[in-house]
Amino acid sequence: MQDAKDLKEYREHIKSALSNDFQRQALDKFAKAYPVGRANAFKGHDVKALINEVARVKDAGIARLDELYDEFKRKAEALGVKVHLAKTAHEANEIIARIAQENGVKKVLKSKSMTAEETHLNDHLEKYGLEVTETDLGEWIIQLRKEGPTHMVMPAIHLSRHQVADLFSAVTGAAQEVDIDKLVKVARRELRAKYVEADMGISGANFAVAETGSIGIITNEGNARLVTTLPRVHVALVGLEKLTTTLDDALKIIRVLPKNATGQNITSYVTWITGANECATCPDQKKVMHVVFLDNGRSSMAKHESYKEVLRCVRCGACANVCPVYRLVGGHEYGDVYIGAIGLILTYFFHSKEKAKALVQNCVNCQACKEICASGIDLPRIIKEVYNDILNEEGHPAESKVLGLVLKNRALFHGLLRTAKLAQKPLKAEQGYLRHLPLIFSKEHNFRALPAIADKPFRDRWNEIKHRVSPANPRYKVALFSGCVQDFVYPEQLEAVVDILEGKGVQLDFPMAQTCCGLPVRMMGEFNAAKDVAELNVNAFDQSKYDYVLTLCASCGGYLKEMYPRVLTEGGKIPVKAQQFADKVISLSEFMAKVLKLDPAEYQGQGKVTFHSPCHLARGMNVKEEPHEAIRASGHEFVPMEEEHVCCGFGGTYSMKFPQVSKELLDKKIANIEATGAEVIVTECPGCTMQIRGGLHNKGSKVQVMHTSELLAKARKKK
């Protein structure tokens, strides 16, 4: 659970999670064998059409929620059942502490339900003196340590085997073996006799379809068809989002969720219940079953724009699967009930604000939860949006205010950058780092080197060398989107991306009232401020006059591309100029091979190459394969490098805000790279850059980063 009280406390649950060697190898190990085990599992299958399907069915019955649920309760009560709504969580606590005592229970078991974590309801019903057994295996150990799930599909993944042993030696009263089957058989054993006494059996459902009354329940161990079957009384506890319009839709979620979740084509069990069962105990032979729906809130986001998509979740977890941070800290500090991305929004709508804000600033925007999520969910976009919301109720911070206010202000912006310039020659030292940091940072700050601001930025430079990227009948009208950090601190990566289309037949300009895209300020819920600047940079380019809009930046191209029309949208409709814009946004190596077509034959790199695959040109611009391609026509030889495309740390504002976090994914990094024996590594982001570079710096390393600018400039045939 999590229970920091602001930032500054979190972030010490945060060191304290750090220090967890065991958790972190045991989530590293399941991180790297995950992508494997899914992408067997999704073999032969078009994984985008199948989640594409998911987000269809999910969406069609998020917009009819109300009439799923009146038809669901219609079919299901013909058949025996008892069908409530509840409209909170202490509500559906109550039904079913009522529907306890009027049935005369004194013990219940549980099959694994999030649902039934989300209402606390153990807690609940044992203040009604009730028994309450977990009967799946990590939910039952996690209740013998009276502690919450670190992960919605494995809620004990970050226990040893060791620490197993010695829960259920304490619990059983004599010394267990340290041994995974022997420790199943314990569990086995003393759960057994639980299914015998029980009185009342509480799920929760994968399904409710409205169209036959049924829930379904999708396991592995089993123990849900036991505690659904053997107690006279069964109540399940279901999310108003489970809701499918028909049995197909439900089918059409099973094809992927077991796939998306641990890498399995179809769970163990998947057990459907239509009506109330046959049961020899009680007086008319049919056993007692209660269906209890859950808002809280769930009605309010089906009717969001944005929140809305939140109800597609799965609860397959593989957003905490694929997140770099998830991996570090674990789930007890990267959610509260819900775990991973999800988890940082749902707490927010389930379990307070107070919860929820500093949580939800833990995200490094990298995106690859929304790359793998089931049913598509642009979950790091709504992480912004609920932090938005947050700031919005409790006041923005003055920093994040100002600059919003000199981003949306270009000449205020530059002018300081350029005063600062002046400013930290006492603290300038060779090789273009500060020697140090300035006051804003703290100790923990120093993992990496910080470049200094150009001596002149790219600007100010164009005027003297854009006649080479000037030919008389350009093949190509091409704009030069540069960011901030690349037009005042890298600018050389720009003037190497003129050396490399000099001779191409292409027009570049560099429109020079554009500015920093908005990211920073978007990443800090400054979202008036971002679509101010974002209105700045799309007024500074005529479409009308371009083939493309290219940048170098793959954090701005991500944004540019994919955010500025969502940011842009005036009364639920896309400025015409803003999507023109985002449209012909591209990057530098997709420009370099699909467009220009990289010829080999106009260059004679040598030696070993890797590459650092930037978050938003993997998953923003979705740009894997043409950066390879690049290198190998550069002539070097393009040596692979494992987890290529997992977050460096940097994620803009996200290394001010989580040092701790930042270095250790640099850390990882940085062994990934010298793991290959290269002599460069390639990138394609300034961010990137700045941070891998500054990294490798402090530890005296002699790799070179470079982006891919420079490397094809330096590596191309001189004429």
Contents of the next structure:
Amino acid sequence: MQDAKDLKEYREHIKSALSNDFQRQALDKFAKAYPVGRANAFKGHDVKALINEVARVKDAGIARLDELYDEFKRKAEALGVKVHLAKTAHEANEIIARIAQENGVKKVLKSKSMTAEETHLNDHLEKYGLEVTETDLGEWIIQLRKEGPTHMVMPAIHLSRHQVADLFSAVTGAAQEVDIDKLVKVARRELRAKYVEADMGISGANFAVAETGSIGIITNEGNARLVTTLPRVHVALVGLEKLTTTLDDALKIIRVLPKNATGQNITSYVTWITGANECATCPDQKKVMHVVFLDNGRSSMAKHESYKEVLRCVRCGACANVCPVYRLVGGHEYGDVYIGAIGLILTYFFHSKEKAKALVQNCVNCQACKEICASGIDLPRIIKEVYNDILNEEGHPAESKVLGLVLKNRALFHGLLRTAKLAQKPLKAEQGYLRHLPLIFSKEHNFRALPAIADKPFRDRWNEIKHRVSPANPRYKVALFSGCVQDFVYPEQLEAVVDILEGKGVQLDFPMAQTCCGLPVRMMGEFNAAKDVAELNVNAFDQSKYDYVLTLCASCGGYLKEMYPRVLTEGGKIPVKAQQFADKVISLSEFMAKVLKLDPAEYQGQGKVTFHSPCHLARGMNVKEEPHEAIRASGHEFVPMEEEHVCCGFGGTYSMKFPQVSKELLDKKIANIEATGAEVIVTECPGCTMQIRGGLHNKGSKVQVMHTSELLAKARKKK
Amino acid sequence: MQLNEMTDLFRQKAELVSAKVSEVASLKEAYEYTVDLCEKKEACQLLVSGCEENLSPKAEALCETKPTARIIAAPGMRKNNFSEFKKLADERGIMLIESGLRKHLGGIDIGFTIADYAVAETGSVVLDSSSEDLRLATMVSEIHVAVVRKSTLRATTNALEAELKALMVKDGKAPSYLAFVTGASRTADIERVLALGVHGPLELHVLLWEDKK
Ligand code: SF4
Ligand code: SF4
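Form predicted in complex with its partner chain, following the form predicted alone:
Full assembly next; the chain just shown is listed first.
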């Protein structure tokens, strides 16, 4: 459970989490095993289509939660169930405590319920003198240790068998061997004894099917079946968003959920409870059954344009499984009750704004969670929206406000960059040290060598070189979007494009009024500034003139393509020009592979080359194979690196806010690069270039970092 | 999908989650399989699993409630089928019970059921578990033996939707407790290492029965 009060304290927590070796090893192993298991489970299925179906049926339910609740209540109550609706977490806890009192309950058994974690139900019931025992093995372990879960599906993933053996020895009063099979058997017997005595069972539910009035529970251990069978009273605590219209909708979710969660085709048990069932020890032989729905803000989220998507979550835990930051710091530092990307968001709604404020800043915006999400939630976008909301409530920090103001005025921004170039002069001799653009105005220092601002930005060189890409009868009319880093730090990456496009029938333009894409201010929660900057850029390009808007910066590209229409939406409408602009944005390797078509006869490269896949290229622009094709076509031997799609840790402002995490991610990346034995590592984003080059430089490595454009330019046969 | 394809797929998917799948020609063969299995449970497994470990006094006490005779629970069977089964069990000195499962929470050796349906794509058996005894038989037992009539095998869960709904709703008049069971009870909560039998059965045996259609 997260208890840091502010960003400073949170950073301290992060530091100590990074030194938890067991947890790091465990999560590392898991992060590598998970994608393999998942891919296996989905083999032969169209994953995207299945996920879209989940999103569709969830959205349909979210749009009419009230009606579904009424229908569920009617159907379930006709079969002897009492259905309640709790507005708040406290209200839900009180309802359940009252049911316990009315039924003379002393001992309570629980099967896993994230919703009960959300309301801190156990603490509440204990205040009423009830004995509460968790029966899910992982939940029982952390309950005995008085901790919160560190993963939504595997709550005790941070603990070793040794720790569990010690714990069980203390609990049973008998020495336990460090043997997982035996420890599981001990839990089986200890908990079996609890079932015999319990008066009340509390479960969660994965589904509440309106058309039948049934709840559906999926488990592997089978504990939910005992919890809902043996005690006299059964209470299910269910988040309102678990309502589905039909059984078929629930079955559609089951096609995805276990595969996405644990790589299982289906869990060992899927249980459907409709009505108050037979119970031998109950009055009238009928179970006393209650279903308590929890609102806790859900019904207003359901009406919120951006946040309603959050209610699609089916709690598969995958957004933590693939998160490079979660993998390093673990669940106690990456969420509060809910863990992972969804946890960052839900902490804001259900637990604490203060905690959420620190947490949402610890997202490197790598998009891995979005790609894996069982219900297609755009998690990284919503994480930023939460941050923006918090800043709107509490006031924006002066620093990001200033940056916002500067970026809104292109002339001022570029003028400052030119001044900064002069200011850096004395430093340049010792390997040029400056901070990332446009964060040059940020107070916080970076933690590793970064490049200097170039003597002459690309925009000042353009006039001399543009004739090389101005054919008389062009096949394609292309506008170049440079982004500020390439323009002012790596102009050579852009110049290389001229080398590879010359003589290919491409007319390249560089509209001078373009400026920073605005992603950095969006990342800092400055949504108004981001909108203004986006407008500047859309107006800088005459959409009707160009076939493509080519960008060599993956971060810019992903942002322009995916987010511009949303960022610029006004009164629920996307401006036509913004959509046209976004539709024309293309990455270099995609342009080369798909539009121009790569011709190996043109190139004569040699040697081994590996590729680091920028987050916003692979997931933002959905370009994964084309860079490999470009490397192969250039004559080089392509040697893939392990985990090529995992973030290098740059993330713009992120690397300054959480330098330790950024450094750990970079270290892993560097190790994976070196393991390939390649002489050159290619990537397609100036941010990644900066991060990886800085890391390799600090290690004294000889491996060269190149942009795809530079590799192709160097390998192209001279005429 | 042809029946034999479905049977193959079912077997493959069920075995993937460590279920043991066999074919039987008749219900009688299924009873024989079950009593054999019960008898073959080795001496050390006579103990209810987990009872050989160091336990707290309360958990030990529950272990001691298990009678020394081996027990098979087969709730919800037709009278004549049950007596046929019982005769076989009696011959081997095995207790066969059909109700009162709450008296046996210490553990029973085998729970025997006849499934309502089975799903090939997931290797699952579908059991109307509205009877409390049936629910308990499939949970507190060490081994669950489920007979699947081949006529009730379907390719996908979706192909079963109408039947499932009928089992769940029962004309809106009676409650229902429906279960899909796939493999044994499992956990990976300690170091992500798979362990079977954390709460429910340690083994699931499925007997495919070529019934008359
Ligand atoms: S975007 Fe990346 S860093 Fe942020 S929560 Fe998702 S996976 Fe984690
Ligand atoms: S947000 Fe998506 S990936 Fe994360 S737990 Fe929910 S459904 Fe799974």
